[in-house]
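Presented as structure tokens, the chain that follows is alone, the form predicted alone.
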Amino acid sequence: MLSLFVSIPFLSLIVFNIPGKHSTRLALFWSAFLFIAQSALALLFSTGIINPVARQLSRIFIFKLSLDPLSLLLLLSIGVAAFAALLAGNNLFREKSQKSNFINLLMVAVIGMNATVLAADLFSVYIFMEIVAVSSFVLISIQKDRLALEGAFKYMVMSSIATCLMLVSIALIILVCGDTDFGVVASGLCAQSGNPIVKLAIGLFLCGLFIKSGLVPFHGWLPDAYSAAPSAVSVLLAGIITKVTGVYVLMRLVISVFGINPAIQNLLMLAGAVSIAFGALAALTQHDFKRMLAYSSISQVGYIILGLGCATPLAIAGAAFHFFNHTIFKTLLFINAAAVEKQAGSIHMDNLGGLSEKMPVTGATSVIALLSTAGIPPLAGFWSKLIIIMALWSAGNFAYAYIAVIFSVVTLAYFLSMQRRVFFGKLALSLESVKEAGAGITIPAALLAGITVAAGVGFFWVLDKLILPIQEILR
């Protein structure tokens, strides 16, 4: 059953590329259906409406797969973000060949991400992360312009460094434990926790994942990759790819394999707090819409890592919920940035203004996304930040709780500045002819805004069905 999350998109990819005449429309329709089906299936499993595969083990080829509540939340997030990116890409890419290439690469990325969240051994995780990374390099540079190639090159270099660190770590772990299976490695590392080789292996793997996550001080590649990539690619990259290959794997390994000790806790909370502060302050100084969103991503990922470092069951649940929320509101914001770039011809915020008059759907959904990001009730982002702050406070991490609150205010400040410069105020004469973006952009934007509102208003149902079960992976 679990193998279907990987095998069906893989077989679809093969069928799409059989030589002969194929319809891009058919590929688009089938891809959209798969992503919707994946999201629906993950939601049904999570809510218990159907539950035949809870903690089921499966295999595809030689890879061992497993499922738990955290994996289900990730499958839901991947399906939603990929669907939104697919619709945006269909609207934004003009050439048929580019649309076809985008759909193929998107499907490859989804195969890699699905397999990453289901994989149950370190080497499989590494392989599938690299599949996602390679597809990301090509996606960023798909239009072959200079800035995109530069962004892809920086991403490739930093990702290669992370790859080397993780491979050396895996080699050391095999030396100590004799296997890469999560359970075997967890037992082996626990039994030899004082071994310097074990400490080195964990440190190297964590460093590699910090690079993949774009955490400070390994964040240098992220703003360039996010802002230089084609808009539809930015939606996918910022919405889900970086978080799966970096943040999710970090969460999974710290919780299920490496174990949580005071040294790892302190490292994670420090990295999270520094990323929160640096990302928020850097976002305040930006004039480019997409670069501001990129630095905002660094800050919001910091909240997830801060919750992970706190390591109480409540904090882990809050971190997982903020992961989901960040996927939704960041995907939405990048879709809106794509809409502005397409319709107004610029994402330099000082050249914009008053666009809500011409683009009411984009302006309204942007307000919803920014308020959720800043943690304003009753939207979903408020609840996940509240859970993280409550967990930090109850665990005695008062300084970190204050940092989380203070920089939520800073987040609101830079997003209000963005909204004023882009959507509010007087409409510039050069923008008089601007119209609302097409349905391929406004429909996913409205859908994501609806999810943000629904997850906030229906928080207690979401908490009970999707979030609290994640605490079980700590037992």
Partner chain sequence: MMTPELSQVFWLYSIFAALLFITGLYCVLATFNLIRVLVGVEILIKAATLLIIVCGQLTGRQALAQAIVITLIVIEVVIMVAAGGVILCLYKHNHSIDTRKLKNLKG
Second form
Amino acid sequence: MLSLFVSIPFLSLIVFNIPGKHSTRLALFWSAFLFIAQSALALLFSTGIINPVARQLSRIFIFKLSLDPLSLLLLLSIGVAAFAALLAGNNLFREKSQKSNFINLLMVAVIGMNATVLAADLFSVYIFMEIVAVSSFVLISIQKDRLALEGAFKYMVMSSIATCLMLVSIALIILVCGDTDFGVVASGLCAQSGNPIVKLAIGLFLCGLFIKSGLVPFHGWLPDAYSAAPSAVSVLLAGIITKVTGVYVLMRLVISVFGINPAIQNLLMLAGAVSIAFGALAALTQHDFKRMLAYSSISQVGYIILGLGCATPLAIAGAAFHFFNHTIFKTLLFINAAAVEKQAGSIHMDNLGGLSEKMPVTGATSVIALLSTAGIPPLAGFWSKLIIIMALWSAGNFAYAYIAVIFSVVTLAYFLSMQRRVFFGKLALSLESVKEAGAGITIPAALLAGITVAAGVGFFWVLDKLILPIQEILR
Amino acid sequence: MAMEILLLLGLLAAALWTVMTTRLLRSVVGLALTSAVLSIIIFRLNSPVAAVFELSVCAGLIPVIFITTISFTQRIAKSQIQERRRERFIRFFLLPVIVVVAGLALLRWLKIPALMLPAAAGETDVRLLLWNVRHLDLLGQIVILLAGAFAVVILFKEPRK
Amino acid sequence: MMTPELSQVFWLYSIFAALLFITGLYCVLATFNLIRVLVGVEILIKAATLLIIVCGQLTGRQALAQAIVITLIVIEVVIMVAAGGVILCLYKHNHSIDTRKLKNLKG
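For comparison with the form predicted alone, provide the form predicted together with its partner chain.
The next block holds the full complex; its first chain is the one shown before.
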């Protein structure tokens, strides 16, 4: 059953590329259907409606995959973000060949992400992270724009250094445990947890993942890659790709493989707090819309890592919920940035202004996204931040809880400044003729805004069905 | 043991030459040489299949990719070479020093801590292991090759004017 | 328990793997040439390959180590192809493969 999440996209990818009559439109609809189906399936699994069916089907699966509430939430996020990016890409890319290349590479990236989420083997995780990385740096350079190529190259070099660190770590883990399967590695590392080789292996792997998730001080590549990529690609990149290959793998490995100990906890909480502070302060000073969103992304990932570092069951659940929320609202904000870039022709915030009267949907959804990011009730972002801060407080990490609260205010400040400069205020003269972006952009924007509101208002249902079950993976 | 040490020294020397040499083409040849020495070392560590891959792909195919890339980009003029050499010397003379110092420090202070090795177990034939146990990796290989194919289609194709 | 002989072997190989790693990292960081950056990445991967094979040998898991190295080599080729493509496209824009001619590589 689980292998379907990987093999159906794989088969579709092959079918798209059989030589002969190409129908980009068909590929588009089929991909859209697949991504929706994936989200729906993940949601159905979580609510327990089709579990008996799944149990029957799981007897015939062929790959060594595993599924738990955290991976379900991830499959849901991947489905939603990929769907949004697909529609945006279909709208934003002009040429037919670029459209079909975009769909193909998006499918490769989704295969890689689904398999990363479901794999239960260190080296398989490495392979699929590499697949996602290759497809994303080809995606960044898809239009062969000069800045984008530079961003892609930088991303590639940083990502390669990170994966080399992970490979060295995998070598040491083979020496200690003799296998790369999650269960075997977890028990092997646990048995000799004081050994310097084990510590080195864990340290190297964490370092690699910090680079991959763009935490301070390894964030150098992230703003360049996000802001230089074509708009539709930066939606995908910021919304889900770096989150899955960096943050999710970090969560998964720390929780179920490396084991939580005070040293790792302190490291994660420190890295999280520094990223929150640095990202928020850097975002305050930006003039480029997408760059500001990139720094905001660093800051929000910091919250997830902070929650993970706290490592109580509640904190883990909060971190996972913030992960989901972050996927939704960051995808939404980047879609809005794409709409602004396409319609107004600039993303330099000083040149913009008053766009919300010309682009009502974009302006309104952007307000929802920023309020959710800053943690204003009753939107979804408020609840996830509240859970993380409560967990930090009850675990006695008062300093970190204060940092989380203070920088939530800074988040609100830089987003309001953005909103004022881009959407409110006086309409710049050059922007008189701007129109609302097409349906390919407004539909996913409205959908994502709807999800943010719904997850906030129906918070207790979401908490009960999707979030609290995640606590069980701590055992 | 003496043979191993000699090979490892050769590997390091080839890698250093790869990094230090002025001409890009020589650097690529150095990389191929590094791979070739590495494949001998791998072969002597009872891993013949991986050694064959290392020799044929890393010492054979990857230099071809590099040379293709280099041949599309421009060569520098003879007069510039002298200038480049001096400039590179300033930036790279530190490397051998660092490597020697780090090597001596590691020789002196690196102690391998006592470690429980895992009990010998599992499949011992790499082909069977790859096909029976690690077939997810095979799927991964196919997908990444597809991604590489898209990369070639997108990046190497001349834009139509 | 790791016997003294095995420990000696691991000691020797890990020193050389570390030195290779230093060489590769230095190459990536110090050079101004895009192709040389890739060469540095290659050397990093070589160091990792060496260490994986040695660890497989020491624990008697040559099969696993070889399976991993084979997959790794395939991935390595694909990355080099894609990165080579990116370099070529950059060259078409800049007529140079010098990183100092790029706008924002460092930082």
